[in-house]
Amino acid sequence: MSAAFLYALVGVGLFSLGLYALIVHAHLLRKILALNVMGNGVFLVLVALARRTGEARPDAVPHAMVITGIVVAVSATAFALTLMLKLSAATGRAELPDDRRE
């Protein structure tokens, strides 16, 4: 097993498990950090596909948009813990209404 199939199974693991955590908790802070590390497991699996075949150099560009991405995953991050404390000093709760009618 190579190391960039290594990294993408642990990059799909990754994501896998952040979208259990946003479906199952309906807290915000929790699903906010299941966005986090579905993110990191994007990036995983773009650095594991940064490698080419056959070549001893990766490549460049995915490494630059994983880059790029972790710098718009914490202004994302930042931007959503401001709503979501909004919306707790709004309503006193830091999960979202249930519009299910019963």
The other form holds:
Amino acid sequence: MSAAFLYALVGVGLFSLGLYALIVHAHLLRKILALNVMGNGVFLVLVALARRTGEARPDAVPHAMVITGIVVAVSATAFALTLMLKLSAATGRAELPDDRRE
Amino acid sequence: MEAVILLQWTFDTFLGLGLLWLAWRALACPDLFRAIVLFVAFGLLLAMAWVSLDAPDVALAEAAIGAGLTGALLLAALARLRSSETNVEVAGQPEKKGLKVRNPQWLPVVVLLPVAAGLGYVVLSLPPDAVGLSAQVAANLETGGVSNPVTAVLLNFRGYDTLLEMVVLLLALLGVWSLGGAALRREDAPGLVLDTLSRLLAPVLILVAGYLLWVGAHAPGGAFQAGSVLGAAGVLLLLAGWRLHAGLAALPLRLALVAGSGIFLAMAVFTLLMEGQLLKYPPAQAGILILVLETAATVSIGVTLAALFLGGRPPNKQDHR
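Following the display of the form predicted alone, present the structure of the form predicted together with its partner chain.
Now the full complex is given, and it begins with the chain already shown.
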């Protein structure tokens, strides 16, 4: 196993951790953090797999896609945070309503 | 040589474990403020992982955006959340409700373990050597206009990705603006340190952005990294109490916001008419065309990121009526 696969597995771990936190946490800020961790896991898998070129220069196409993804992630995060603030201003809670209590 | 390889392996292993541990702490820590600080530390560690994976372009973008701007956005949102929550009568709730868990915790673990195991199996079953598209990139680099392969992919070979991404940035800002006016922050004067530091740092950051933009043609750097450094300069100035002059908030601000996508679109139509293919530059002029596109994109990315941090739409002259 090379270092590329080590990092790819860490990426899979980050994705799973983020998915778990996304499900179990009720607070929306925590859900946004969890989504960011999941995204970073995907980026790590992409860049790690681009490193499988041996001694040669790594594949530049996944690098470019990840740079694009980082900028898209930050703008989506900003939009999600604004939605959360609006929800909290309207309802007083930064959480989604719990289905089971209704 | 053996020792170097062993050292590299130790470093990679500890970095990977550190990433997983920091992510876990950021997601499980009861206090939201600490969680965000841990997430910023996670971003910085991730930037080191990019360097270790020979992706310096990604590392630059991560250090400026993933660790810097995302952290600033999250902290600003948390501050606004706290102030709105204390205004609306929920102050009596326990402080640690950020950790409130909804379901029995074993159920998601049981569901997610096979998912994680399956993903891990798929990753490990991939061939250990794969050059991907690097041969095509290397073969076409001569006609690409720039010698940094990542910049060539971003602005030339897959320029439509970047074109659409500029539009995504603009859409995110439109979404934020359409959700309401400028959220007014506390207007107390910044401390002496912040005030002096921001005056000293803002010109340096602009200079760094210009350098990254220029050097991106042949070394790690480029429009995204330069734009995010520019955005960071904007965030620093906004934190120190600087606001855009009301005369500039109407048309000039909007022109700066759409410059990237506008010039990109114009270039796309132009190349479609001249060369018959979307964003296919004539090889002789490719370098200068890419520099023009990158400059416009840098300005737009920087201004958009700073505007996203500010939150609402800055007030126009007309709004003061």
